[in-house]
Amino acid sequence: MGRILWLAWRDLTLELRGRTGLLSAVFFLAVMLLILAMAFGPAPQDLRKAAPGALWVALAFAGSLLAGRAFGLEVEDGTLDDLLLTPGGREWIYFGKLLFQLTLLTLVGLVLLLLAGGLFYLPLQQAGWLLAVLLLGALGYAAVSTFYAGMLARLRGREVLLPLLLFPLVVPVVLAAVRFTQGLAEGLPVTELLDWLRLLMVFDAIYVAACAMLFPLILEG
């Protein structure tokens, strides 16, 4: 746990110190949400209906934009081999990078959630449940993106290959998150939507476990 927290803290410190990657991603996604809001027209009911899809499409783009940050600095600075030389298993590297990605996606997701509430009339009364689905959706996305980012870290053109490999696997996560968020926006009782949340938790558990077990093999290979 000490290694995991140290690695995540180091990456977050470097990312927030640079700020360019994170700020450019947030600005791009904010502009995208604004364009989508203008495209769907001024009717509040139409905007509210489109809010869950627009929010999670923006978060999917955020995950793709930020996925390369997990191992980009390691490759640029030549520190990936230093991590591999650390005694013991390699799973801690995966979990440290996963925690880093999850934190970034959650921060960006909170900003996008507030923007969606203002631009798309997305009700924020169920803030606790929205935060829960945001965390679970970000965890599922970060689990897969961290795995593929490590696999493609040493390859040229990884920025192009990463979204192509990533999107097919995260479709179930995005679908469950969209349906749960849509139900909240329509005012449905939470008890009728818990199946989507359970499905999201199952996918997260499978993705995190499978990626953690396979990660040492693809990183050393």
Contents of the next structure:
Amino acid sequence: MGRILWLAWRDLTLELRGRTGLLSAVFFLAVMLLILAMAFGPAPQDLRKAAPGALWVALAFAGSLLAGRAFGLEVEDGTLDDLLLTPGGREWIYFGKLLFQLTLLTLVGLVLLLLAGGLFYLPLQQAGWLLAVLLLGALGYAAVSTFYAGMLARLRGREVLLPLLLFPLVVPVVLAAVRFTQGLAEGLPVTELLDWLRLLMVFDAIYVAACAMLFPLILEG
Amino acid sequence: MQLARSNPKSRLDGLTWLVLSLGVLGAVVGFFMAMSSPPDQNQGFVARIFHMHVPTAWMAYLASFGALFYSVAYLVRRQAHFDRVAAAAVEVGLIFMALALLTGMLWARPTWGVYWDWEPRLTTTAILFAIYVGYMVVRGAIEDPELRAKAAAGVAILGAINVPISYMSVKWWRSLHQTQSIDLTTGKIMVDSAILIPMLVNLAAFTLLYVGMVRLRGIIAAREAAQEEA
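The form predicted in complex with its partner chain is what I want next, because the block you gave corresponds to the form predicted alone; please supply it.
Next comes the full complex, and the chain you just saw is listed first.
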């Protein structure tokens, strides 16, 4: 457990000190939302309808953009081998990277949520539920993207391969998260929407478990 | 030929020939049976495409199950043979998936008036198709055979787990927020034996064809691997 936190903490420190990577990703997504808002706009009701879809597709892009970073630095600095040589199981590497990825995605998601509130007139009153769906959805994205990023870490074409593998798998997350967000925006009672959150939880539980089990097996060496 | 004989996995054996020829024969017989089956009372002759559509769709899911099984077997046993069979299952499965999608669309046009409908089964098959295209791309991108086998197994296992989840999510996505809730899929249930028997013949024929083609592909892959090593 300690190792997991240390690994995530180290990656976060590196990411925050490096700055350029995270900042350029956030700006790219902000520009993407701006363009999408222009494409769907300017009528507020159209924008509000498109908001959840734009938000969650943007976050899916964020997931695939940031996942490469989780292992990219390790490969550049040659520290991946050090991690693999550490005695004991290898699941903790996955969980550490997952925690790092989840933290980044949640932060980016919060920024995107505020942007969607501003540009797309997405109502943000029920912040608690929005935060819940953001966390569960980000966990779903991060579970799959961290696994594939680790698997493809040393490949040259990984920037293209990662979204190709990631997007079809996270279809359930996109559907559930978009429907939940849309329901909140339309003012439906939350009790009617809870099934979507349950679906997200099931997805997260299955994929975190499966990826953690498979991760040590598919890593090289 | 020396190489081919040295490894029993790369010999083109009688069983493969038998399965393949039975499959071809069955497909021909099944085609004639399908063409002579009575027209559906709602859909007319269009329903005959189901004799093609149902078996191919069935093979698509058999492929995903086979890929899952052999990928797990590879990760447990670490024998290159399992990896080759998993790859063959996906590769042949992709053809059947494409056929299932195509026949589904051809049926949808005269029946629903559109080529594409977000019906759960159709959508799940499309998602599965995308996942296995990714599988083939990953295989193509990795040079090292062992690394390739491991990565491919990871993709195949996660992809197969995804089938029930994405099916359920698409189903809910369609139903919970839809103004029209007529279940268009109920028209597919066929009970009449005049339709059921050709359907079963076709199903058996396609299963044989699928198994035979996967065996054949596995043998070819084994020979390729042997040649690379030599």
